[in-house]
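As structure tokens, one chain now follows by itself in the form predicted on its own.
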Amino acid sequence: MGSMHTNLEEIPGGLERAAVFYAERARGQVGLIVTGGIAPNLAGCVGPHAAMLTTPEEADKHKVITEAVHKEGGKICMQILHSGRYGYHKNLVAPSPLRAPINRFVPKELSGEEVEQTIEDYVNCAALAQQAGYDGVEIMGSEGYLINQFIVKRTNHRTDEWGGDYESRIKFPIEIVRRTREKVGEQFILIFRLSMLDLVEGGSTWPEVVHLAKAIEKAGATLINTGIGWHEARVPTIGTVVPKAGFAWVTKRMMGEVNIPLITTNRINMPDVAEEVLQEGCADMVSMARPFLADPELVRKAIEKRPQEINTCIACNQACLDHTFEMKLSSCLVNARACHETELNFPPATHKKKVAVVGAGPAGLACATLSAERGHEVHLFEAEPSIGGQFNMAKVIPGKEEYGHTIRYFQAMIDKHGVQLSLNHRVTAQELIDGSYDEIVLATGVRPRQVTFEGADHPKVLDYVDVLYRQKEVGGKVAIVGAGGIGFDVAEFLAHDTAHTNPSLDVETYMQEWGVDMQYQEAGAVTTPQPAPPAREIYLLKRSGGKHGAGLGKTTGWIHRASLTMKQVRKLANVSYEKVDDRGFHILVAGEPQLLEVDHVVICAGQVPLRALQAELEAAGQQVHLIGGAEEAKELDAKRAIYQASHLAAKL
């Protein structure tokens, strides 16, 4: 198990939680848990009261965690991560001092006195680490942090010892494992995360990377694992549109130079894909990380033969990096329970309940299958053909394909667990009250907000449900309306060509379309990105000013604007309907007039909640709990929905 930021080890009472959330993994049966990033001195810290461990007493509450891993049979190392130019606070520091383009902050450059200082803190809190009963450490070397801006001339600018030529720049990481080798002994485990990939300009060739690998090697690290891409490169390296195993080629290169264990990661998030990995002679291990915050239970299920029964990472990142990039405790889309543990259970039901749920979206989905495992009688009503909800729109645009997963699971746990299911039936509420049930769970989602622009029942005039859903025929030029989510989702459906190969199903397709050199003949591996063609001409359109997609993800927003820059979207703004007729679309730009010729407009303006039958329910004294989207028609916010499903099903 990867490591993750989670924000665990940062609040009160953190550590004691983050024992039931580790111990929980080891139970699972993951072999090898490396946790989240801890300091090793206060320049170092990722953000203002970040987790560091500098001293005997903070060693000694990390044994609450280091001892229910153990308890469970598992093993556990610390990351130690010092974040020099990407911490986030007054005091940072770093070789040069160089801004980080993600950052506000300068940082300070270290003397070469403090440079020596900072090694030896790596050592003091590898020992600490020791003490406090880990089983390891690794070494943070990747990914942009101190360590990797020390390597690299883009951000070492030094002249003295620590900086020059490449001998002198990785000096810092030799030197960091050496002498921590040296105070730990030989059976402590001490993992190297190696930036294998910079995906930046002026990051490390390939011999450098190779020449760095051997080094640390003869340092006396016990194993090396694969770190890709600077948190400011522009290339998506965990989104879901990174295909599965994307850049395990990078450590298969590696293979062979160096006699220690090679860790490959990176999208990796089903036993069949790691297995794959192995077969290939990709690595000798594999690390997930994400994955074991969907389903803590991922290797039990794969030993056990009931892989249908994973939760599957889906890589949205809305509820862990998103979480933790706004210093938000971290969680999972699809597992509201992750890392919250301690506070979020569902224990077998003392009173047996028939439960009715109608709607079998995320939300109804989540309810019912949670109920069901608690042991009430369940009742899911769904008016479609198929369970799923949204979601199966969501899983036909380009780089979505994963959330088809999250489907395949719940029909799974409906199969376990004994939901009485109904498809192709729009209950009636007459039914529900002659069916005696204890409680009723009204999950029937959202539909389209209507349009009142003229001509908005033109023949041109689609919503995102046709296009997605019912797949419906749309012209070569397009504009939508709306410059949300669905927006943009609709944009990325309309502009793939399938006539080429969906990048986020293929290695080479995808690393050219991003740009990146899978020859490696240019350092940091970037070349110039080379898309296909868009199949359309598509116009996206917002009422207001600024950028659009202003509330999409933190950590994929910017993913999903370079998408369509690349696919020659053009962004509109500060845009007024006026109608839609023969001719095309009639807008105001800033007030001036333009006719878009355009062979279809498609709506995205966003949702109404569908909860028609909540008035008859409650007139006849029905006990009504409203969620998801027919709580609150937000966005397609699936994270919400699941979550609060979770904790009806908590208490019902």
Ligand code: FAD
Contents of the next structure:
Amino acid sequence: MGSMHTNLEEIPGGLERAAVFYAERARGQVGLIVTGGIAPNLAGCVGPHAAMLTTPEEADKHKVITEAVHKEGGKICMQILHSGRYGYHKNLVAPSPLRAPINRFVPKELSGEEVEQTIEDYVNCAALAQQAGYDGVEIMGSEGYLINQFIVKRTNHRTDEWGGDYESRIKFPIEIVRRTREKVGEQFILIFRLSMLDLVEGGSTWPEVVHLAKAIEKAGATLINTGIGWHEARVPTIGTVVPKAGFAWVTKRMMGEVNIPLITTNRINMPDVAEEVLQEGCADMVSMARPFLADPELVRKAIEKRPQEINTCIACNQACLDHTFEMKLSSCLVNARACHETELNFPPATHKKKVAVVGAGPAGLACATLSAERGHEVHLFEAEPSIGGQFNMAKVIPGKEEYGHTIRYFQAMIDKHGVQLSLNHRVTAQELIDGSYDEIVLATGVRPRQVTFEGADHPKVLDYVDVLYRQKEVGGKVAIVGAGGIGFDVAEFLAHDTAHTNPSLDVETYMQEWGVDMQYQEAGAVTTPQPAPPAREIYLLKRSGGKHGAGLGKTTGWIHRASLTMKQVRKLANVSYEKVDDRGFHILVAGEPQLLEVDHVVICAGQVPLRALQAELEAAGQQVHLIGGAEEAKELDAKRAIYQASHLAAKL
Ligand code: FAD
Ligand code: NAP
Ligand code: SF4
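Could I have the structure of this protein in the form predicted together with the named molecule, to go alongside the form predicted on its own above?
Entire complex below, previous chain first.
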């Protein structure tokens, strides 16, 4: 289980909660856990209140974690992370005083003496981790953090013994590993996370990366883990657009260069993906991180040949990485229990109830399956021929195919826990009243908001459901009204030419599209992006001013924006909608009239709740629970839908 910063270590009582979190994963038979990054000193903290390990007193507090994991038969290494110029606080330091493009704080240059002290701090931190009972440490040397900043010329302009040629720049990581090994002895696991692909201009070349790997082995590392891309890189490395195991080819290049085992990472989310990576000789070991937020029992289910029961990470980042960057506790969109193991549980019900759940979108599915797991008799009604609700539209967007896994998982849970599912059944209030249910849950979701401008009923006008679900034909020139998450997704869908390979399903196409040099001729392996030509001429319109997609996810919004830019989607802001007629779409842009001669106008103007059943049921004296879109359409997403559903199921 790869390292993830969950913020658990930072909250009051967090180490105890982290112990339960990690122990649950150890019980699920994870081979080796790596904790979130812990700073070796104050300057190395990722944020103002980030966790560090600098004293024996702090080490004692970590024992609750190591003891809990060992009790479950697991093994756990602590990651040592010095953020260098990525530190989001005023005391940040770096090899040279160069601000990172993704940080507003400028780092102070470390003096020669401070470099020596920093190395000692790493060693001390590792020794304290050993004292705390950890089985080893992972030294974070990738992703653009301090060690990476020393290695690469772009961030290391020093002229002393720690800068200059490559040999001098890599002395910092080598000394850390060498002195740490000396201090902790032979038996302690020492993983080095090596940046095998920087994905930034002026990054390391392949021969340099190999040279460093050999030096790290010689310095005493037990294992080398793969790091891909600096945080400031403009190539997505873990988002859902990245093909499965999309960077395993990088680790494969390193196989045979060193004699210690290599670990590969990034977008490996299911046992079959991991198995293929190993069969193809890409690595000796596989690391997954987010998949263990989504499902702590992933390994056990794989061993017991129950992969269909794995709640798969869909790489959305919405509840994990986005939360981390918003200084919130991490969790998981598909598993609201992640990092909340001490407070959200689903014990067997003391009194078996007859429960009706209306709507099999994410909210209804989560509520129905978790309630049935608790032992209730659950009847789930869905108007459409299949379960999944809006996820049936999400999964057809190129780069969001993974969302289909969530539907597969819930189907497995319906079967496992005996939910009585009625498809093609638009349930009425009277049926629910006649059914004598103890609890009625309305998870009926939303319908698209209708627009009122002139010509809204013109045949050129469609909505996103027409396009994504009803598969209506769309012409070569299109205007999209509304630039929220769905407007962006529809633009991506319409821009993709089905005659071309979908980059999210093919590693080589993906690397070409985003400008990754798979031959590794360039430093950092970056080259000019070569996206496929777009299938249509697309305008993405919004009434408000400002940047398109400002409300999208913190760690994924930039990917959506960059992708549409590559597909030449024209983004217009400050638009007023006048009318649609046979000539096209008449709009005002900042007050100036413009005619977009488009074949179709696709409305993605938000949604309104669907809860017509509520009034009739309440008039009949029936109490109802509203969850997901049925409760509130504004700012609805699947994270909130599943979260609300899970909390309701826990107390039904
Ligand atoms: P819905 O998914 O709308 O499900 C409601 C269900 O109730 C439907 O299946 C409907 O048929 C059924 N129903 C309604 N009335 C009745 C009745 N009377 N009887 C029986 N059944 C009934 N969210 C994210 O968090 N991340 C994303 O990346 C993301 N991408 C998206 C991409 C697209 C293209 C779309 C359209 C949505 C996306 N969403 C995303 C939004 C997310 O899918 C919704 O927030 C989520 O589906 C809401 O869940 P829900 O269960 O409340 O409602
Ligand atoms: P949305 O994010 O609310 O965007 C709809 C946009 O339509 C608004 O931003 C608004 O922009 C415009 N609009 C609103 N009323 C309008 C009207 N009467 N006429 C014309 N334009 C109008 O909703 P959405 O795109 O439908 O997405 C629904 C939910 O699904 C979102 O909350 C989102 O979280 C979720 N989702 C998430 C993702 C993701 O990647 N995380 C992807 C898809 C969907 P202006 O006022 O600027 O015009
Ligand atoms: Fe995976 Fe999304 Fe859950 Fe994060 S929130 S672990 S990316 S499914």
